[in-house]
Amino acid sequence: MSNGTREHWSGGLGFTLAAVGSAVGLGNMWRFSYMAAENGGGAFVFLYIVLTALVGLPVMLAELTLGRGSQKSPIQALVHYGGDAWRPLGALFVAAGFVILAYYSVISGWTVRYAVEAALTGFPQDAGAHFGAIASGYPAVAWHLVFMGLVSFVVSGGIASGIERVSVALMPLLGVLVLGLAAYVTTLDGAGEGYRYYLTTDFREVLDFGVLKDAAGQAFFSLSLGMGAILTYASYLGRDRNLPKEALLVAASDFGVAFIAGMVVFPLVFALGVQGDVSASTLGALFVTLPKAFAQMGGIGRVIGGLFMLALVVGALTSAISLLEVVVSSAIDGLGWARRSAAWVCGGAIALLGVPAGMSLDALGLMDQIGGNLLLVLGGLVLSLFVGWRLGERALEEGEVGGGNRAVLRLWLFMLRFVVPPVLLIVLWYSLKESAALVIKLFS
């Protein structure tokens, strides 16, 4: 807080929900499906799950470390371990966050419209005309606003009272509602094609290094890692956690959240014979394809797509409220800003830079591709070199307090020098060459 005294969790369970709540969002039940449906189901989920614990796991951990060492936001925990030399790697997280939230707020606005409607009208026949005229535009910059309005209400509440008390009541309520929607769609004729589909995997598109790319970038985004968020979190972290386990417990969660999904979206879309439409676009899966299978399934489609779009808006809402916290508390600690003017400042300057992308799909797919892949991607590189290189031994003896083992450490120290780093730099390079296509595109 901006009197010195920092905030804490009340609780563990507050943290691991608010951590899980971080990393479960749309990039589980949004990202995960339409990437598994254009790299070949069962091999890309088969590579996010190597790539998760190869990659993911280190440096979620090595964020948990900074952060609970230092007790402050990335910044003020970048230049605390390592001088002001490695200031920018702070900013990079706080800048990751920023665009990331900026046009996330737009796709969880679609997802909160698209739950109101089923609540009160339904979904649409023509899914396809429907969303093209709401996906862009001042509808979709209005919904943006209103969540984002959402967002910074519960930041500005703090930690205990604000994030904590969000994550304890919602996290529970996300996890009965995908596990009840995976439930209903295993009682519909023609969901076994839909499972053979997800599950299937071809060990040729395991070697294909797009796939590689894709899942990486995947686990990145769905675990909230290279932007600063599970840092921030742990920040507020008491010194008595076992941040191995903590990792571990928010990955598989993260993980069982996303395949999950996966085994709602696939067995429903092939029930129903829309399975055509699921690559149409990368955000057809879920806001073209789901909202025409609901529909063809008359009044129980509109019960069942609602509370599937319900559980949108809650992964989507604490998702974003990580994102914010990542700005605020950087403002809080490096401008002594108070936690409620922090919120509304940095939450109205990150709808202002929303408003692009609310009016252009090609301005979002540009920032998803300079966010989502670049600086992520970017930002864990940088991080593991960092700790695995900068820090050594002291993120061993960090990582030890509250019981971590120190041969499990060892291990992870090891992966964070010779095995993050060269996967990242693949993921990299063809992120690179993506971004640079997107810019010609958009400026062409």
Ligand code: PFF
Contents of the next structure:
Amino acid sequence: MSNGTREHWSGGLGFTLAAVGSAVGLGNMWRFSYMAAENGGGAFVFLYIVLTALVGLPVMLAELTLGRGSQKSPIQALVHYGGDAWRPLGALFVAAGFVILAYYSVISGWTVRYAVEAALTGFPQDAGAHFGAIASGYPAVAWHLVFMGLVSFVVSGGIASGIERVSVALMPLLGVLVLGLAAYVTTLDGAGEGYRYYLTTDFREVLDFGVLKDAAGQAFFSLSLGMGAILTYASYLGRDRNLPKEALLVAASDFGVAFIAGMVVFPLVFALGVQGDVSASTLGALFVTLPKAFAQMGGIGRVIGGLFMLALVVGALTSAISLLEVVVSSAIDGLGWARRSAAWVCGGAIALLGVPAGMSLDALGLMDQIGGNLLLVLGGLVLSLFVGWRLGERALEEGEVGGGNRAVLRLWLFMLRFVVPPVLLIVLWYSLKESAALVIKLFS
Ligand code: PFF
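In place of the form predicted on its own, the structure of the form predicted in complex with this ligand is requested.
Next comes the full complex, this chain leading.
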């Protein structure tokens, strides 16, 4: 598609809500709480905030600049600015989209199922056994396929009349749900213990590189960075937008929701006395502990739990849409496919790739480690080097279009050149080590 006919966001808030919709998702609730629980609570939260500001924000602005400047999907955007040699790295982004959406959709399928069950039958008393029964196997695959069908349908509708419409309708609802839930849990006896666990920090843990790696991976995952999702959304953006402002708005909203979601999850878990399960089951923590709490709360638990699951479904859907859009926009721009066929063919291929994750939690965990941690951090490193060194001053000029402040942009370029790459190299090293260990463990 040529630039002249490229689709664009229609309304003022369309892009912002879609980008926030991409960022806010299962990462904020499922992944954030399980990563925080695995890494000692407060220490993790602290590092996550630092990394979001120092590494996440600069990479977000890099993606916005590349996307809006080139008006192209990720692969073409890298080729546009860097030449053909960069094509394989763009392909890496599309590959990350494939892997992440494949298992993300399986988890989304769990949430849809829980939401439907909350409405129809309530939460079962034996949450652990229930999760065990539904997390893997044919039912998990079936719900995954339903979810992928929904995602493909929205993406086939296009930017303004598909993605934007859904985001504008659903994101405010998600904000209201999360705030309402956080207000409700303040009324529970015993919630204080949860706030304390969540917000106090043992600073010795901050020095642990394992925590650093997980906090960085989580910052990228949660902000939808490192695989061109924000880049792709920005490619449908006009030249009137102030990019540094957009970056700040999206990152702050994402952090806000993650933080408030923690203010829902931890007090609930502690007030109901189910905290032992958080460390016992990591990947499924949210899907075992919380339903258990909801079941114990009786009738009100069903309502609160149902609303919580609804918030999860909304977050998951708008994020999954952005993951698929990366792949679909690449097929449209690179292969000349029509949007409708691109959405269904790519959605179908990703649905197939998700089948192993639906059949086995080990496969799902491995895909999360490789896609969610490794590929995103690698992508972030590539983006920072590309925009910082290859584009350099050109990136500054693009950033200024729409009113970006020059001093802020100078600081940004400095961070992209000298701060982000070394931090990400360290993180990547630990991530590689852990992924290798996981692969060896799974296959030995
Ligand atoms: N940011 C999403 C979440 O927090 O759930 C997940 C995600 C979406 C990651 C899009 C990466 C991406 F490109």
